[in-house]
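We begin with a single chain expressed as structure tokens, specifically the form predicted alone.
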Amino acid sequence: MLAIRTAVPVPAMAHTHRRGKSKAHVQRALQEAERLCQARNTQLTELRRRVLEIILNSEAPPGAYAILDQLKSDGRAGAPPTVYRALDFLLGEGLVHRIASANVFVACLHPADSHSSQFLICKDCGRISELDSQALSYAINERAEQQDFKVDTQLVEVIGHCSACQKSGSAQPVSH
């Protein structure tokens, strides 16, 4: 069965809701960041503890320099090594996955799992719908093993349009 997990959600009408992610939900993500860091015997340092909270609260999936630019607004100093060092923990610790065909990051909906990466992306409105398929996982490593390929990490991007832009027409036709 196939669960999908929605990581950046459509744009709420509402402005108070910031996606559809409340104070709460942001904090409630931090405190369980900061347990699995502790659990972990890692540290959860201010800066990346502010860059988590930054791609939580974030519009849209932010990139690097837009998270600096946040930092900066924030009345931090930084450069753009600060940055990548606070993604690469954050990464290393399963808490945020990359985009990598978009260079952007989104918080991990379930970072005390171990799991593959698997993301619906719109191509029109950005969206980013994470997946949650042990069925696809394993057909992959299934068949990397048959290629006597071993498999370290995995990260499926499949672009398309999502329901929403399907329904305003602003969905780009598919060229072929």
Second form
Number of protein chains: 2
Amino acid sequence: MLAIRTAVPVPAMAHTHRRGKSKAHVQRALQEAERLCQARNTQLTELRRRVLEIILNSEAPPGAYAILDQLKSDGRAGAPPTVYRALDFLLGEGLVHRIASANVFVACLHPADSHSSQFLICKDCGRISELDSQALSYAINERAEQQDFKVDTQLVEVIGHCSACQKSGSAQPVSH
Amino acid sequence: MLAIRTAVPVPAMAHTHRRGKSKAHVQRALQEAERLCQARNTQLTELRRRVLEIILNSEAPPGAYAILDQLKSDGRAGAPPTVYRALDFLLGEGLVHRIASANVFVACLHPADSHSSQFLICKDCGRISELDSQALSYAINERAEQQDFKVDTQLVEVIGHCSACQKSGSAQPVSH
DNA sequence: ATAGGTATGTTACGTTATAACTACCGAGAC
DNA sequence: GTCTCGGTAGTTATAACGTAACATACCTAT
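Moving on from the form predicted alone, kindly provide the form predicted together with another copy of the chain as a structure.
Shown next: the complete complex, the earlier chain at its head.
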């Protein structure tokens, strides 16, 4: 009851983090990440880049241990801290987001822009799409400030059923 | 980096889940819970009631294991499933909310009403206040539906610094 | 070359959550 | 009565998620 979980493989969903399809899309995202890190003078090391790539290539957002499994299957050494440190870096750079309700990580679609962290999470297939409404973000800040609350970060997670899964009628959970 | 954590004792904060102060407030909430469960023909058992009471009495929202510790110190038998099952019931009845970013649980302030699940979470003291803006909730639904997404539940968590902690200048984390 | 910083490897552990099975208890069927 | 059925709770074990602490490697600036 506490977390959103899913389990098997599937087709496609519009405007979604449906990686593993377009290598081109992934390559573009990785280049963008390189560019940003260079501009910021931070180190997108091979490991960090690879973790980002794994996330980008996942059909549904992977958890830390799913990422770790992939690193291991690369033949690379690894333990949980390996992944969590890379994730901390990527989170810090705004290159990935953490989905708190599901303990998974998604690549940010527009890492150069401001960071709202608003997501639609499909219960059926596990896929996540970004909402990214500035209006919403403003509304939240405004409401918080009415209570003299100083906002650091926002987190909006909408849980339900994506367009594709509604059509297909039944759950079609995706592998992580 | 992944979760919000806190640690020590403190003063008060307006419009907040600052339980342990007013027994009367807690009693009212418990009676309301009884009433709702009767109306719904669901069982607010002694255990479930006690878990709700523990949450209501906590200065800052407790995690499952903090609740478990209190159950044990009541002299009651207990293991994690004891708590998680009670929490599942209370979550299902809308009597408590889960704060995903911190893995803690808060009592709902208006369990009879609709359920937005919008919170202000203070990094310093760990206390959580409910936002409860229908306008916000509508805006989120609207935005989601623009993408043909069928909304089940929403989750808004705003992380920052509460009014009291801003004034006091420094962190004053509260005990769970 | 070596001292200092950053990144990663490694071991161990802490925290959060669930699976699976057992036991108990109350209500209705008979 | 007692049977059995559904729901609640006890119990054991383990899965899943995350971090602390320390060792190592590597780069680079003096």
